[in-house]
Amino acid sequence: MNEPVSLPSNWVSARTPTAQPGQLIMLVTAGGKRHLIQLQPGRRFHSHLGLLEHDDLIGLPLGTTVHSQIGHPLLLLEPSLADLMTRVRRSTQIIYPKDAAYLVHKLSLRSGSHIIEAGTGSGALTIALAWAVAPAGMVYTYETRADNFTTASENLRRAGLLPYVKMHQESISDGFHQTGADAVFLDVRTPWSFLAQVRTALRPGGFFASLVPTTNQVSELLLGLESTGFADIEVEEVLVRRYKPVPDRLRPDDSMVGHTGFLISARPVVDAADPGRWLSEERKRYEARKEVQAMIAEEEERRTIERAEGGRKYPKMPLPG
C-alpha cells in the first residue's frame, strides 16, 4: 500500500508566512465572522463590508489585518483544520472537528498511516484523516452516492488534500480492495454488518473505529464487535465547552454543541478462538450477573411448582420394629 505519493503545489505554501497565489486564506471581521477563499490574482473577495482586491492580500504576512475599500478591517490568517473541516460544501451532515479530533488519536494516525473510511460524505472527516497521514500515507475512501462523491471530492481538491486520497464510488459489501491497512473507520449505517470486511481489510493489531447517533446502533455494534474476533472495545461521547474569552467575567457560553455522536474503538484479535476473553471487566462482571440471576429464577420456578403440588414430597418414615 506504499505508493509514492506526491506533494500538491499549494501543500509547501499553505504553511508559508505569507499569503501566496492558489492558497486558501481565512479573513476574519472584528465581529467573528469568518470567510474561507481562495486567492485568485484578478478576482475580488465581496462581503456587507465591503471589498478586497486579492491582489492587495497575495504576499502579505499572514496575521495582517486588512481593510475593505469602505473601510472596515478584517483578519487575514491561515485556515485552521477545524475551518477547512466545517466551512466545506456540504451535501450531507459532516463529523465535527472535536469527534474527528478524537478520531485521530484513537487511531493513531501519523504520516505515513493507510487508513480506510466508508462513507465519504462531503469529505469533512476525510480532510482531517488526510491531514494527519500526509505527507507520506493516503486515505482510502469509499462512497456509493454520486452526488457525495462529487461534492467530497471537490472540498479535498479545494483543501489541497486530493493526492492524499483515492476515492472510490462504489459499495463495501463485497469488501474493501486494500488490506493490510493501520486503520479502519465506517461511518455508515449498520457498522456491524461490515465487521468481516473490516477484519480482512486490517492489518493484524489495526485499529478500527465507528461514529454512530444512537445508543440501539451501539448496542447492535457492540455485540457485533464480540461476536467477530475484537477486544479492547470502548464507547465514548466527546463533548466540549467553549468559554467566554472575558478575563474579568469568565463564564461558559451560553449554548454548546452537545450530543453528536457515539464513539465505539475496538482491536482485532488474531486467535479469536475464546473472545469472551478480552471483554471488560464491566462486561464480565454483568455477564456473571445474569448467571447467578438465571440460577436464582430456576430455582424459584422450581420452588413454585413444589408449592402449587403440595409442597416438597419426602418418603415415609419406616415404622419401627
The other form holds:
Protein chains: 4
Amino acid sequence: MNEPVSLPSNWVSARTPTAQPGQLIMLVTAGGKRHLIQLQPGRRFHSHLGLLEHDDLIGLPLGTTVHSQIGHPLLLLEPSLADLMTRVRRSTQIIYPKDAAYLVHKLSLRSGSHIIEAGTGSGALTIALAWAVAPAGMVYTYETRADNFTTASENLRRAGLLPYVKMHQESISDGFHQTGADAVFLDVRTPWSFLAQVRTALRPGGFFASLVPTTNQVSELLLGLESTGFADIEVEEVLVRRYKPVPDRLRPDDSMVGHTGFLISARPVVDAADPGRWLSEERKRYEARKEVQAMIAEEEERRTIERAEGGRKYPKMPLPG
Amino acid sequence: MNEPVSLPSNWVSARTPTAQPGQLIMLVTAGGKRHLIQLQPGRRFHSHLGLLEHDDLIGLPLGTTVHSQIGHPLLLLEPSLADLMTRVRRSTQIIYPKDAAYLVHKLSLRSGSHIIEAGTGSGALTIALAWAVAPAGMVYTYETRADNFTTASENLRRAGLLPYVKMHQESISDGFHQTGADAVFLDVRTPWSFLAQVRTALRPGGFFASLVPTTNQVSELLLGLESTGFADIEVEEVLVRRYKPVPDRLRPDDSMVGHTGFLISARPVVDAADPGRWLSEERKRYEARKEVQAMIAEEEERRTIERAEGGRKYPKMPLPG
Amino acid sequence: MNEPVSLPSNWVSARTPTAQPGQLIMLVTAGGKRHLIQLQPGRRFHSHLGLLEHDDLIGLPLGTTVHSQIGHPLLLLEPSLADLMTRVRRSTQIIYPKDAAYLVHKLSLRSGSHIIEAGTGSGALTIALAWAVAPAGMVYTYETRADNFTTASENLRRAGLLPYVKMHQESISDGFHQTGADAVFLDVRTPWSFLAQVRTALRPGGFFASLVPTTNQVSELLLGLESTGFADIEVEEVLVRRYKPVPDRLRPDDSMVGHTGFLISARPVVDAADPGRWLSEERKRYEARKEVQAMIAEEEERRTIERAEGGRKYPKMPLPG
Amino acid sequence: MNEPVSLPSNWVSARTPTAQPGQLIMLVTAGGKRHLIQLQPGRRFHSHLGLLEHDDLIGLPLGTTVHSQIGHPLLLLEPSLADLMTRVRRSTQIIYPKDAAYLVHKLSLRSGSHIIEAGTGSGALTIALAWAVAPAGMVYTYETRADNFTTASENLRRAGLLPYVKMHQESISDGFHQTGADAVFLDVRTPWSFLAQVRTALRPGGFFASLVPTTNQVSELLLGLESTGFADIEVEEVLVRRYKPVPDRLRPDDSMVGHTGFLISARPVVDAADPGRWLSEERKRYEARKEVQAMIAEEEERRTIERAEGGRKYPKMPLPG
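Next, give the form predicted together with another copy of the chain, keeping in mind that what was shown is the form predicted alone.
Every chain and every other molecule in the complex is listed next, the one we just looked at coming first.
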C-alpha cells in the first residue's frame, strides 16, 4: 500500500491570498451565520441579507469585508477544516470536529498514511482523514447505504478531497480489500463483529480506533479487543467547553455538547497466544479481585451449609473483603 | 512561502512492518511503562526488568512480544505521535496531546502548510506541528532561552522531524522573519504584545491561535484581538476523560487532568477600520447592555440629586433592567 | 439571633402517605411533563391531556396512577425539593438545584441556622435555604425590585416555607438588619461592594458564599475578600452530567448545562491586621514569583541600558525564569 | 415513623461565637493543613508546628489567629460540615461532599425526615444525613462489617450526631426493621438485589437513591428499578471543578477528581402492574427502535434465504434504517 504518491500541482498553491474561481470560500454575516460556497464566474449568492455576484468576490483578498446589494456586510474567509467538516450535506449524524481532531492524532495520521474507514456516513470524518493523509496517502472508506454513499462522495468532491479517497459501497463483513493499512477506524454499530477483519487489514505496528455512543458498546468492544489480540487499549472521551469571547465578562457558554461518543483505541499484537499479558493494570487488578471474591463466596456457602446441617459451627469471623 | 517541496524518499517508507536500525520504537512493559528508544546495532537496552540487545529487536515485526535476558516480557511497538510528543526531554511544561490535536485542527494544518510558532519550549508541540505539515510544509519556531533551544532541537532531531522545522533563537519583539504564513501560534506569557507582528506574518485567510493558562490572560488577549483587526474569535477548552478499560467494571479514571490552558483562535481581517463589526454576538449584546445600564445609572443619579435638592419628586417607577 | 424556635405542629406530619387537601403535589405525564398543583376541594386540573377533579386525587396514596377524563394516565407524586425550586413563577434567572445543593452544604446549613440572602430574585434559592434551616432557623432575604419581591413571596407562600423567611424589600448598601448570622449568601452583581456589611452581620465562625457568572467578577471578589479579612477562600464550579436511563444503551445526554456560575466561599477572621497570612498557598507562591520576575525585569532593563550606552557588555547568561 | 421529636436543648446553642470546652474546632495552618480537634481542658495539641494548650483556645472568638509555643500561627475555625465528613477515621472509601450534598438534595431531606442507609461504611455520608434530618428526624443505618460499624459509630459520636442515628450491625438481605421511611439510600455493591426490601421500607411518596462506581452497575440497577415498580428514574454524575483563588492569575486546578460514582434516583409507584408506562422517553424510543430493527433483520434473513434457494430475487432496495 505504500508506493509514493506524487504531489498534485494544485495541492499547495490552493492557499492563495485572494479568492479564486472554483475555490470554496466562507461568507460570514455580522450575526455569525456561516455560508460555504464555491466561487463560479457568473453565479450569484442569495440570502435574506441580499445578493452578491461571485464575480465581485473573485480576486478579493481573503479577510475582506464585502457588502450585499442592499448594504449588509459579509466577511470573506477561507474555510477552516472544521467548516469543511460541519457544512456538509447530511444524511446521518456526523462526527464532531473535537472527536475528528483527537482521532487523527490517536491514529498518528500524517501525509502518506493509508487509513481504512467504515462506515462513511455523510463523509464528515472522511474529510478530516483525507485532509490529514493527503496528498501522499489515501483513505479507503466503506459504506453499505446507497444514499449515504452518494451524499459522502458529493461532500468529498466539493471539498476537493475526492482524489485522496477510495470509496467502496459494500459491507465489511467479508473483510476489506486492503492489507498493510497504517490505521483502521470503525464507526459502526457493532465494531466487535469485525475485529478479525481489522487484524487482517492492519499492518504490524498499525493503529485501530472506534467511536461508539453507549457504555454497553464500550464493554462489548473491550471484550472483543482483549480476545482478538489487541494491546495498549484506551477508552477516552473528548469534551470541548466554549467561552463567550467577551473580555470583561468572560464566562463559559450556558450550554455545551454533553456527549458524542467514547473513543476506543488499540494496537494489534503479533502473538495473540497469551492475550491476557497486555491487559491494562486495572483489568488485571480487577481479575485478581474477582478470584478472591469467588473464593470468599465459596467459603461462605460452605459455612452456611455446615451450619444448616447442624455440623461444626464456625465462629462469626471477618472474611477478607 | 508556498513553493512546492519535493517528497523526501524516506518519508513514506519509514513505516515498515519490522523494526529497522535507526528507527524509534517503544518497549512497553507488562506494567504499562513505556520506553522510547532508537535502535542501533551493537547497543543494549537496560532497565530494572533486565537487558535487551538492540540486535535482537532489529528485524522483528512490530507488535511482537520480546523477553529480557531475565525473562520479563516487553511489547515492541511503533511509537504513536503522542508517544513522540510526551517522551521528550523537558526543560519546560509541555503542551498536552489533547491540546496539540485540537490546535492542529483549529489551525487547519496539513501537509504543505507553513506555520510559525513562538516559543518553542521543549518542542513537544513543534513535533505535532511538524508531523502535520511535513513533508511539503515547514514549521518556523522561535525561542529565546538557550537551554530550551538546545533541548527542543535535540527532541526534534530524535523524532526525525528536524528537516521540517526552521529554528530561530531570538525574540519575536521585532517581528518574524517570515511573511505569508498559513498560521501563527503563540505560546508566550503576553501574546497580546505581539499581535501586530502576527498580522504582518500571516497571509490573508490565515489562522491564528494561542494557548494561555489563566482567565486574566484570556481577557487581555481578547481585548488585543478586538483592537488589532481579528474576527471569528473563539475561546475553547479541551478536556479528555479517560476510562479504566475493564469490560465488566467500566468507569472513568479516579482523577483527571483538570486544566492545561484556554485555546483562543481568530482570523485576520483585511480592513481593520471598523473592528467592532465582527465582534461576537455575545460581545455586541454585552456592549448594548452596558450602554443601557450607563443610561439608567445616569438617570438614577439625576433623580437622587433632584430629591436631595427638594425638587420635583419622581414617583418610584421600575427602571428597565 | 439564636433563641430556640418551637417545632410547628404541621412540620413533620406534612409528609403523609396520601394526598391531602391543601397539599402541593406533582402530576407527571407519560411523556415526562411535570405539573405542580395545590389540591383544593372542588377545583379541577386542566391540561391538553384532559381534566382531573382535585376531589378524585385527595385521599389517594402518593405514587398512584390516575387517569384524566379522556383516559390519559398521570402519576401522582410528592414534589421533590428540586420540583419546588424549579417550578416557581420566575421574574429572573433562578439558581439551579445543583448549585443550591452545594451552597447549602458549603454554608453548613441545618435546622436552626440563621442565614442572610441578597438578592431574593424569584426565591428559588430562598426555598432551598428555608427547607434546610426550618423549622428552628430562619432565612433573612433582601430584594430591591418590587416585582421580584412579590414573585418570591408568592413562591415561598405556595411552597409552605414563608414562616421560615423574613423578607426585606430594601437595598443592602446600608447594611443588614441582622447581626450574629450563621451564614451570608450574596447573589448580586458586585458582591465585593458589600463585604464590610457582610462582616458586620456574620457571627464569628460564620460562613460566607457568593455565586457570580463571570471570571472577572471572581477576580474582583477575591481581591475584596483578601483585603476585608476573610480566609479559607475557595472558588468552585459544580457540573452535573445527566445520563439517558436506558439499561442496554446507557449514555450521557447529548447536551448539558455548560455553566451557571462560580461559587466563591470564605470564612471571616477576627484579626484582619495581617490579611496576607491566610491567603492560599497558590496565591502566596504567585506573589513570590511576581517579585522575582520584577527583579529579573529590572536587571534586564539595566543591562539593556548599559549595552546601549556602550558600557560594560554582560555576557548573554540565562536569567532565572 | 413520624412522631414529632422534641428539640434538644443543646441543638441550636452549639453555635457559639467563642470556642467552648467539648466543642469540635479546626486549626488551620498557614500552609493550609487542617486539624480537627475536640477541646478539652488540660489537653494539648501537638504538631510539627509546635504545642498549643486547649485551655488557651477555650473562650477565644472563632476566627482568631493563635500561635504555637514556637511562634507558628494557626487559624481557629468552626468546622464546616465538609470538615466533619472528610476528617473522619476511615476503614473504607468515603462518599465525597459533592455527592453527599447532591444526595441530601435529591432525597429532599430536611429536619424531621426519616432515612435508611446501607451500608454505613466509615460513616461520612451518615454524618451528612444526620446533619440534614436532625434534630427532629432520624437516620437508620446498616452495616455488616464489625470494623466499619465501630469506626462509624466513633466518627458519629465525635461529630455529636450519634443521637440522630440508629445503627444496625446486620445484613439487609432479610429487609429493614423500619417501614414508612421518607427515603432509602443504598451504598452497596449490588443495590438491585435489595429493591423489594426498599419498596417495603419506603412510605408512598418516598425517595430512593443509590451511588455506584461502574456503568455496568448502573445498567443492572436500571433494569431492577424498571421491573420493581419505580418511576422518575434519573442517572446523574456530579463534578466539582476547583480554581486557584488568585485574583490576577485565576485558573482551574491542574488536576481534579475525575470520578467517584453515578447517582441513580427513583420514586416508588403504588401500582406496579404496568411498569413500562413510566419509563423515560429515551427508554421508550429505544424499545420502539429495537422492534423495528428486529423486523428489518427478519426481513433481510427471509430475502437471503429466498435468494439462496434460487427463488424470486428481490431487487436491492434500501431498507428503513
